[in-house]
Structures are given as structure tokens and as C-alpha cells.
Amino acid sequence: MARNGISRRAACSLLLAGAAGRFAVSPARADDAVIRIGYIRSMARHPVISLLDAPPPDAGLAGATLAMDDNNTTGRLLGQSFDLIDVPVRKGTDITAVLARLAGEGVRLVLTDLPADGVLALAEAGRAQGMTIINLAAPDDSLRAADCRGNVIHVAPSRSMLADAVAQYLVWKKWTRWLLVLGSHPEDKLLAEAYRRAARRFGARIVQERVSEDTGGSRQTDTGLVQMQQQMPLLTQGAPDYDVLVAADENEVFAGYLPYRTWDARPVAGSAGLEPVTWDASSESWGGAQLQSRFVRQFHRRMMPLDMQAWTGARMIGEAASRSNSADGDKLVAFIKGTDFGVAAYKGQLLTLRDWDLQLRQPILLADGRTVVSISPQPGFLHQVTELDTLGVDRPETKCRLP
């Protein structure tokens, strides 16, 4: 396994499940071209409503580790070897020093699940080192707009992509009257703005907005089930007639309490109920069941969205290395940004990069916690290039100016 801050080779013998059975993989050769990938992981955790939603300590890292095994399986046939350097960071960590240390170990490609300010700090510090940052978690549209950087690639979908994915399905269902309930944190307000944009874009109408103030305590043991049973109906009482409640609660403070507790009998979407995600443990199409089985065998838990985003980010590097037959960081980045690049991620089609903001195009799963209800883009939402560009900011709308 990857050790904190120390480079490691992936396991010398790998077992990959698939239609062809199991494959034994030979050890890395001494003359293999080594591609070192850093992973700067945030150790910050916020309280969650349900114990089932508490992230495991290896969230993200497990997905990246699985992808490194996949990279090495192919890479060893081409004389390539992949190392993962895991660097967990906490609040107050000197990001510049962390990046300098990785650069000293020959790292030019860095995965990170830091929030937006951390991604920007890495981008600025990494520019002089010739390093490219792969954003796995920050959904901020600003990172794809005024704050976009030429050395930051976004695997995480933006808030606008997630909101558009929900909006398309609700409009397809003809649930076009929304009650928007947002939290009081800055991230919640940004997510609410993404839903307002999506409503305007696809022809829905927000009949009213309400704010749920965070007064502290977000666990059932803090608030009490009886208290929530009383408060949630009051929060939604007396609203104009609406088809669906759309929740914008990125900090997981109140949205999980909404289903079955609203004043009117209405479905909930957004941050609870029907949620837009990059991955769900119930996904089994396009080989997803095999991926899930491999993941569970190795890590003894289910794959989470951050795991899939980390897997995808690491696999993008592996795909570029095998397709370009190169271990040079600059050449790998150039290939990823090029027109010939595409990565398969168990979603039915190749994922490619938008050249105007370096955002990875991808379908968004709409899940209810038990099953995948649907996948956006929805039927009927057309685009002159690819339907995937109906999710998020399209080329004519972009405010990103890459160097």
C-alpha cells in the first residue's frame, strides 16, 4: 500500500477480475520508465447526518491505488512503471513545501482533493515547477471561469454540471415547479445559484426560495428525530404549489432530513433524495459490477464518488502514457489536452477534456441511495458537438481564458 509521503511501487502481482478471468502480472523491471504521481489528500472532515455517510480514512486514496494497479498492468507490457506518493495534509500545512518535496522526487503530475483555495495555491506553486494539478473534488465553477489555470485539469464535475444533470431529469419528468431550499454556508449559496442557472437554462421555475440556517449540530444524536420531525414540516409549510423540492446543502447539514418530512408530499432532489453523483455503489452497467467487485475485494468497502474521481484521474495519466508511449510529464499532459485523448470510466462512453476550461466531460448518475434512477444527459437535450456539453458551462458561455 502507499505509505504517507513515501513513493511505493504498486503490488508486483495483480489480480484483475473480468471476462477473461485472472491475470498474473510480472514484477516491474529495473529499466522500466517510472511515472511518479503525487496525491495531496485533505484530511479535513465535516460532520454528516448519517453514520452511513461518514467517509472512510482512505476515501479517494483507495480509488487512486486501484487505478495505479490498472496502470501498472498495462504499463509493464510497455516498459512503464507507476508510483503513487500519498501526502495527507491538514489545515495549516505548507502547500508550497509539500509541492517542492514532490518535485524533488520527480513528480510532475499531482492529484488533489483539496478545496478550491488549496487547488489554486497548488496551481500557483506548481507553475514554476512545471507541475500539473488534477482537481478531484473541488466543484467551484470559478475554477473553470475567472480563476481557471492552464496547469489545472478538472476531474470533479462543477456545481453547474451537477445542477444541470438534476434539472434535465426534472424537466424531462415535467416537474418544472421547484421549491429551492438552501443552506446558510457560502458553498450552499454557490450551489443554489447553479440550480437557478439550471432552471433558467432548461425551462423550470423556482416558485420560492427558503433558507435553512445552520445553528450547529447535524447528527441525529444532536438534534433528535422528534425535533427534526417537527422542524422540517415547518421549514416547508405554506409554500406555493410545487412539483419537487430542490435542496442546496453542500455541507450536509439539513437536506438529509427532508425526505418524508416535508409539509406537502413531494419528492426531494439535489443534496438529498435524488442526488447527482459521479459514482454510486449500485452502478453495474458497462462493466461497473466488475469494477465494484474488484474494489470491494481489495478495500473491503464500497466505492464512493471520490474513489471514482481519483481512479479516473490516475487512469487518465495511465491512458496517456500507454497511448503516447512516453513517461515524460509534459508529453502526457499534452496528450490529455489533445484531441486524441479519451478515457473509459464504466459510463458507456469515452470521457474527454473540454479545451476551453480543462473540465472532463462525463455523464452524471442520478441515484437515490439504493439504485441509479437515471443518467444525464437526458434524452432530447441535444448539442451540436456532444450531448455531454449540455452539462455545465459550454464554450460560448465560458469566462475562462487559458494561457
The other form holds:
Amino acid sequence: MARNGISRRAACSLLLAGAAGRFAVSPARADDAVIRIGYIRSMARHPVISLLDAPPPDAGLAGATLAMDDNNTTGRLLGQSFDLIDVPVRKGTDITAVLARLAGEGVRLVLTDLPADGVLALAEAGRAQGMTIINLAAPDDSLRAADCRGNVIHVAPSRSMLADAVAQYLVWKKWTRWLLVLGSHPEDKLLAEAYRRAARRFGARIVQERVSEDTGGSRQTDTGLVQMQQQMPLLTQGAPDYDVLVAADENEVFAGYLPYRTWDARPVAGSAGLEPVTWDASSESWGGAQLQSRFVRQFHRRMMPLDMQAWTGARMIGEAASRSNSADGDKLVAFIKGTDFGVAAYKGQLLTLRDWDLQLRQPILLADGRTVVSISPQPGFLHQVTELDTLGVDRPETKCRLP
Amino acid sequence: MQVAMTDAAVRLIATIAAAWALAPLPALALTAYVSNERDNSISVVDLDAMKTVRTIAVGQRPRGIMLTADGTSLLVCASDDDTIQIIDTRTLQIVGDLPSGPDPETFALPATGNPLFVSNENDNRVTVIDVPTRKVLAEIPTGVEPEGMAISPDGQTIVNTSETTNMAHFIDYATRKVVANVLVDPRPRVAQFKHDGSELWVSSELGGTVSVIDPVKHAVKTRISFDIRGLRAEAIQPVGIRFTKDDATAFVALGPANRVAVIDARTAKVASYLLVGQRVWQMAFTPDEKYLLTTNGLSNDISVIDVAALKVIKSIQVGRMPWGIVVSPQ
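What would the structure be for the form predicted in complex with its partner chain, given that what you showed me was the form predicted alone?
Let's see the whole complex now, leading with the same chain.
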């Protein structure tokens, strides 16, 4: 996702070796029950199409930091203190060694924005020490299905949730004839499959699929603009009649170039144009204005989706601590997985956890980069339990078998 | 109470007074004032004519709105201007401001008219202001995103709710210290004491409940929940709370449920629901309790409820995204 501010390019190339810098732990107040939270944070970055989407060095960390401030403000009243141990990891970092050191520091809950293979490696390595991993960024449905783990909680929405959020809106608009254009990376194929599933579920029709091969060197350069003006019409020329172009391009190779350059005058959704996101810097409903304001004041930049995912992950732990009045890692995880858990995240309703795959239920914002155009689930898509479960893989369909 | 004015403000009033003949004012009519969050304005509603008669331009993002006890001054939290503006209710001109601290959202005045307690949403604190001297007397740290403010009828207890910490914070008036924190359901908005001081009610917007709190024991006695046929539970988001003077009936505004719940305040049982405008938040009675007025943020109007008949009798258009409402005492 273009505006999520995190690399997926590095998904298949997480090399393990070396070590991160020293841990910085702020001192807790005397007598407070201390809750230490680790954040194993990917520093991998890939080129972006728009300069506006370039992830800042503290992408994610800023959101987690703000949530820790919020947790500590509340904790001060309850005799609880929260420490964030930030561990930036680069290509070559031995993440299992990092996890072992965090365990030695008394950490039981670890946030991470590593891609799926990193999440799984941490889950395996942390199981023996009773550690729970909070997946902030990996959207892979496999992590919520065959590869689901009892000690991994997903804050990041899955690809199927994101695709369903887009699909519901397009169907509500009666833009049901889609031209699906996907990239050539493995993640793009998975995302395209999520859009095929969404089309089937909600009554849209993919009139044709096209693949935009990543041949390298096609990003915007001094001459690239001219190239894009030629290439994007070519990519979309001669398609059967369609209402909207749906782009599946997680690595930001081409989708950002599609709006205004398609052969036919059609809107673009998915990886460009109308994008499904967990947050947008323009979202001000449901108290969002004050979160944006606090964030900008503290970090001197706008809040990105990854910041929101990290904020939410860290706030879930804080909420569990104040509701259960406990600092014990096992009790916090049990509370988060229990029926009384819900966290407010400026989306108009409480976010709760699906017990079948430990995925956080959440509305998905549809943003065009300037405003929030809509929020899914859309009116009229009904569900017997909660309409949030019209997004993604529902209980009867799940392939996840938790212990 | 007296509100101090700047010299400039006094001069301004003199100027305005000279121009009075040109500006017919609704001073004699029963008047409601509505803060319009998106319009940076206050709508002045004549409740005899049941229509908006004037619009006052104010600072950015006006939310909390209140009249001083003598009705001569209207106080408005201009949240994005980090100030509280003072409006003379005779001239409808801004005549001064108070040092509210950053991002003031709501406030409360004791019956004595001083001091003013302001919730500073972005700074996790309550600011206490001495109104005559316009000096900050104290800043009291509370929880994340302070919102609702309430004062006990005896004036000894101040309550602040915090939207992200999810607590009602009890502040001792004399020492200005937080003496108790009561955890409530998610996103508490409004706190309101019964007139006899026996209970404090706190609405939880995302929890969908109202917590009834014993203000002596600092404990939740019961939680009121709401069930409206045909509406998703998530659409029921309680915000504003008002008690009739006899504490027999409570009205709770339910946000995007577009309804006001009528509650038997003695048993805490919901009696009925009244359909009003869209996203109803704050409410105010007329002094005789004949009418209850509601601000409807998404339909840009206020609904007028006939309290005796429990019927919605009128919608009156105001500005964009009406937030708060207050009715003149005369």
C-alpha cells in the first residue's frame, strides 16, 4: 500500500545476523508496576512513487511513542508505568537474538512491523518464553489462516479486509465492472487474489486482468514523466468496457502513475486513487482531530497509517492493563483475547478481536490522499454478529486452527 | 458574576452602543445560543419565533458554550484559537477573552460564578481560571483527552472525564487535587450531577452506556445501556445528559442513533426514545423546563422537545456542525 509508509519489498529478503544498538529504557517511577513493550522495527525502505509517501525514519515509532505517552498518563493514576524498548532492525539483524534479549529485559509483548516471514520467526522464537507478537504491518492472509499462531495478534488489516473495504464501496457506487491491473511481485498476486475474492463476495465482475511487469528502472526520473504518460495509456488501452480500474501494486511500482493516465477516463482504486487505509492525515471524525493535533505537535509531521497501527497496538496493551488492573504479560494477553476487550481508535466504534484468528476488527478508511472519501463497511452489507465481520475472512470460512 | 474586560473591549462596547439603533436585538425574547463547530460562529435562536435571528462570528472551532449566572456574558471555547471568548449578551459583541490554556473544549462554573474550570483536550489537564482577574490559578493533570466538566451542587467536587484514559477524575475544590479516578466504559464524554448531588452520571460514547456513579464512594453503582430496534449497537453513542430539576427524569443524547433517551432517573430505566436530528450531542432546557433543545451535528439544526408531552415539535436550522447549546435565563 502506497501510503502505509512501510516496505514490503524486503519481504523475502530478511537476512539474519549482527545485532541492534543498545536498548534505551527510561526509568520507571518507584513502586509502579512496570510494563515493558518491545518494538522490533524494520528499517527497510523501498523507493516510493510520490515524495509525499517517503516514510520518515520514525515511521511507526512515533505512533507507538504517542500511545505510550497516553498509556503512561493513564498509568500514573493507576500505579502503572509503561516502557517502550525500540529495536530498529536492518537487513542482517538476528531478530531471534533481539527477541531473546527483550525476553531478558522482562518483555512479554512485542510490537513488530516486520513482514510475514519475520512475524513468523518471532512467533516461533518467542513461544518458549511466553511472548506474544503484535503484528502491525504484515497483511498476509496466510498469517490469519494456515500460518496463524496463538501468540500472534494482528493489528494490521489483512489483504482480504482491505480488498473487501474497497469492493463494498465500489459496489455501493454501482461501479461493478472492474479492470484489475496487478504487478508482478508475489505480494501483488496475493492482493489480486483478495480482489478476485471480494468481487465474487460482493457481486462485482472483473472484466479483464492485466499484469504490469516490474522491469526495473521505470520509476519517475527526469524523463520518467514522459515515459509514464506514454506507458500507462498503453497498459490500459483496448480494455473491455469497465467502470473502475482496480490496481494491485503493493511495492509501488506503477499504480501511482495510473490516475489521469488511463486510456479511458476511469477512476482508479486499490493501490492508488481511492486507497484502503487504517488512517489518513485528513481524518478528523470521532475525535480524530485531537489525535492529529497531538501527533503533529509532538513529531512535526503528519500521522501515517503505520503510525496508527503502532498506536493502536500499544494502546491495546495499555487498555488491557487499566481494565485488568494488572501488569502481568499473561493477564494482559488473556484480557485482549477475552470478550470484555475493546479499544477506541478514533474510528467511531470500539475495535475488538476476532477469536478465530486474533485479527483486530476495524473499519477501513477509503482515502484519496486529500480527504477520507468513505469508510467501510458500507451501509447495507449486513452481518448477523457485527458488520465489521463483512470485511475479511469470517468465522465459518477461517482456515485458522488455534491451539 | 463580573467579567473583566480589556480597555479595548470597553471602547468597543461604547462604539457598538452608538450603533444600537441599527441593530435590533433579541434581548427580550427567550434566546438560545448554539456553537457551530464548523462555521466558527454562534447562532442566536429566538425561541418565541422559533428561528435563528442572528449569527455571531467567533474564533476557530467553537465548542463548549456557557452563560454566566447573571446572563450578561456568554463564554465560548474557541478550541483552535486556544482561548475562551466573552460575548456580551446585550450587544452580541466579543468583549474579551480568558486565558484558557491550549485547546479548551468544555468548562464549568460553580454557582458562585468563580473560578472557571476548563478541560484542555490536547494537554491532559484541567485549567482553573480566576474570572475577575483572568489569571490561571492552577493546572491539574488528569487523563488523556480531558472532555466533560461537572461541579457538584455543593461546589466541593469537580469532575473531569478523559476520553482516552476512560475515567471520571474527581477533583477536590479546596485542594485542587485529584482525589479519585473512576474507570468507566470507553470514551467518556459528559459528566452530570443530579441536582441533589446524590449521583453523578457519565456517558460513554463508544461503550454505549451511561455509568451511574456514587460520588461519595467513587464507585459505579449501575450502568445504563440502550437498545433501539433496527439500530446497530455501535450506532448508539451517548453524549449529552440533562436532569429535570426534580431529578425525576433524565434525557440522554445518543449521537448517531439520532435519538434522545428518556430515562426514569430514580430507577435508571429507559422509558422511551425520541427521534431528533442527526448526531445529537448536547442539550439544554429552557428555564421553565417546557422545552429541551438538542444540537444535531450532522443535520445542522436543533430539535425542540416538548418536555411535558415528550414530543419533538420543531427543528430549527442553525450553522454547520452545531456542538453546544445554552439558553438565556430571562
